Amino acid sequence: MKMKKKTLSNLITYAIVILAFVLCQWLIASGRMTRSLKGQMVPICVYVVMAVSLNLVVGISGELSLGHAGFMSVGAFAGVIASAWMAGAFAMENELLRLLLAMVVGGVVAGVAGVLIGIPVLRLRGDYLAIVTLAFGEIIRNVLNCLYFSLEGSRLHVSFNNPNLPGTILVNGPNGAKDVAKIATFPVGFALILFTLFVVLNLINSRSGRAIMASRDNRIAAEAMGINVTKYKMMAFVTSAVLAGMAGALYGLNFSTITAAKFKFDTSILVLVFVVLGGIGNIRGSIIAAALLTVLPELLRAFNDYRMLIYAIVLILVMLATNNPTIRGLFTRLVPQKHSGTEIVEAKGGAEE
């Protein structure tokens, strides 16, 4: 019965995403969607992926990360460079293939950054981990401000604090990447959301996912059962980084200009707000919160100077509503249910396998 409930819940989540995509496509095809809202479709997909991937760390793994925008920035610049390199060196004219490969490159590079950061960071707990992830996010942004990339034929040149590179400049230090080919599309963003849900939901419902949640609920008991806590927390952290990198690549290829300043601490906090308002550990809630709160400032643009005030009031009202026991019971679960010792034993069996 429990497995059937989980399967049904996952199918409802997929159905909500698919119905939203069909509705948006119908609005676009019929001309009922405004131009400004149409331009928000790809960013909405990006922030949904960011929220779901961060919820894997914050809600499922139980670790507070404040540097998620750092992985997004790594993926964005890696994707932009990969796309320009494929177009210039290999004359790849198929934009869809170039976009998909650029997203893969962005995910891989962000995953490598996740491993390098996760090795020292995941030895910490609580507030210390949050502070260190925040520091790493800012370090990544400042390093990107000092990097210069250029393309000369099929050769890619990279330099640190030296703008005098041969060939065409792709990334110009703090000025970022300019004249980027805008090849990101809404259908690809929708496909990335489905891929993210497939990865995250399957990980949560697997034995590895139960090991991750057992480590979150009672680290001492999990270690006593033989679960390698660091290994499974690293698994969740790196998976989240890879998905954030893929979202970053999609985001970077949606604008003609991309700079490291777009991935400041504010972006990490914004994504964390999506996770908290949608419900910590609630994947479906993260999707809804990210979509609504991304499009809300555009819908309030008619109010000019008061729109951000209204946006802040809406956030406060949502927080009050989600902390109401009745509403929380009807719509979301802010805290995942604790897992019994039986599930810790099951997780331990998966770890042994």
The other form holds:
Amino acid sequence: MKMKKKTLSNLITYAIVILAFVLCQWLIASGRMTRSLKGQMVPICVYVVMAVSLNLVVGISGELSLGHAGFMSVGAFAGVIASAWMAGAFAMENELLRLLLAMVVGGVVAGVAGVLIGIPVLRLRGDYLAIVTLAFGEIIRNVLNCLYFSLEGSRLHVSFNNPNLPGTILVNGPNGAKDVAKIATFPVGFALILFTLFVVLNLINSRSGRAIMASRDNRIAAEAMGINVTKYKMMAFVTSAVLAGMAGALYGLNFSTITAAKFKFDTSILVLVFVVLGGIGNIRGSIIAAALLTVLPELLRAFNDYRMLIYAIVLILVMLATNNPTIRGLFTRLVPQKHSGTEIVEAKGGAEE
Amino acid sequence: MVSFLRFLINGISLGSVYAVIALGYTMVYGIAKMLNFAHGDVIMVGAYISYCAMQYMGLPPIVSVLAAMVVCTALGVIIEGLAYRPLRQAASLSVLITAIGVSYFLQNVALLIWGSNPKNFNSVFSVGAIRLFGGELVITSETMLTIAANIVIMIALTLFTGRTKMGKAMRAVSEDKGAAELMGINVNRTISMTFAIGSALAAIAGVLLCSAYPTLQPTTGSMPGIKAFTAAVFGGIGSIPGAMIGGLLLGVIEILGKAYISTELGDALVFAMLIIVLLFKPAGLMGKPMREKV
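Would you mind generating the form predicted in complex with its partner chain now that we have the form predicted alone?
Below, the chain from earlier opens the complete complex, with every other chain and molecule after it.
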């Protein structure tokens, strides 16, 4: 039986993720992994999911989003509150079940936010769309700074700008949530990556995915073919928001405190850097870039003061190198032309002119 | 009533700073078609240079401002030449990421040189304040100078882009790079010049910003940078009067919103206004509507 090229490529992606997981589990079990690196495992999973979901918007749907961390923060707070509520109201002891349900809640709430934000945002084009996603990211952060949640028995209280709530405070405005039950685990993070890959890769290779990519490559031609461009762009945007929300819930439940300040504009940019360095539209590249770059500052800890500086220089040099015609020509001669993300980048660069 | 006037004047003052920063954004965007995210950090560098010139070398304020302008101009031209020029043909996302890299770079270099402790920026200007309504309404010299500087810069830039040869070349390049090159315009030099002017403006903005809000640290420039960028889009990115009006409106909305609605939500209001304006005028207040061609 001959497999389609795309199926094979997708299987390789799954295989890489599974092998990496097995390798990490082995390293942890045999005690070869340092403590600080072990603590990075869940964040790595979170950022991989964030990068893949952002790639769906930036690479596949072709819209630059600068507010992805906003969905992550919505998911994180929804997940943390849901987890505390389930523990408080139903005395749910099973941590795994609670984590999974909290992730579902985080995804749903972020998805609703995605629909509400997508309606105005997707009417705009290009750089204007980018700045509005940035604006929404900042608005979400500001609004979260004013929200207070508390739990009284099984009743959840919410208030805006009013810290005096009955019962135990769950989310305390700008101080965020404290004493969160740290129930996130690496295997669940791994499962979330697989789920994300399953959703995104199947979406890309479906009729809807082809419609999304057609809208990216030429909006007018796609519309002329009878594709409802707004609907498909919305589909990509909301799917991406849901996945980011789930990742956010996992992230929120991995730390004992969580504040809205953690999801600044810088976080959105960080994820965007993963997507661009991994190759726009290249899902496998996003996974590798996100995993490596999350670990990189940790590995550069020896340089301490200079590590962010090195990070910045690496970023600039990689961008210059990948766009340098000489180096590019050398690279294509070394590696025979393959059907991968670079093609999409070139096609996109051409379409934007 | 008096307090409203006070907030209004504070808003205009903050808005003038945003407007000067936004002018840099809008000129660079209009010509190089790139979002220069490092612009906010050039502001920070300008403020630090001015601070050092006054604090360590004891230079008079006006000289320190000039020094900051010279350093920032050089910095802008160097950044453009080393980081952005090789990417002229690249996809816009690559340029954006490079700009972000430059922004991180500047912040971290500043962190290494000047440390993370905030410096207390002494106001450059001390002319004395105007007191109105029996001393209830105080207009500080910083406020007056900021507004005056804003008006002067605005007039100078309008004359420059309208009347001089270089200004005309800039407008030609922003209209159509290829055609401008065919007309004998040196596109690279024109873009360098734009970065030089934008960065010099950033240095002035840095001094003005830190005179009004005197804590100076390596991240000082990033939030005003983002807001000024918002202001540029608000007014229609690429348009000089647009940047001006966008900056002023944004400053006034921010201060009035913080005073009358909620301190926490001042920034959210600014961004909400931007979204509302873009929904009704997708190219900003003074922007030219984009036409779609097949």
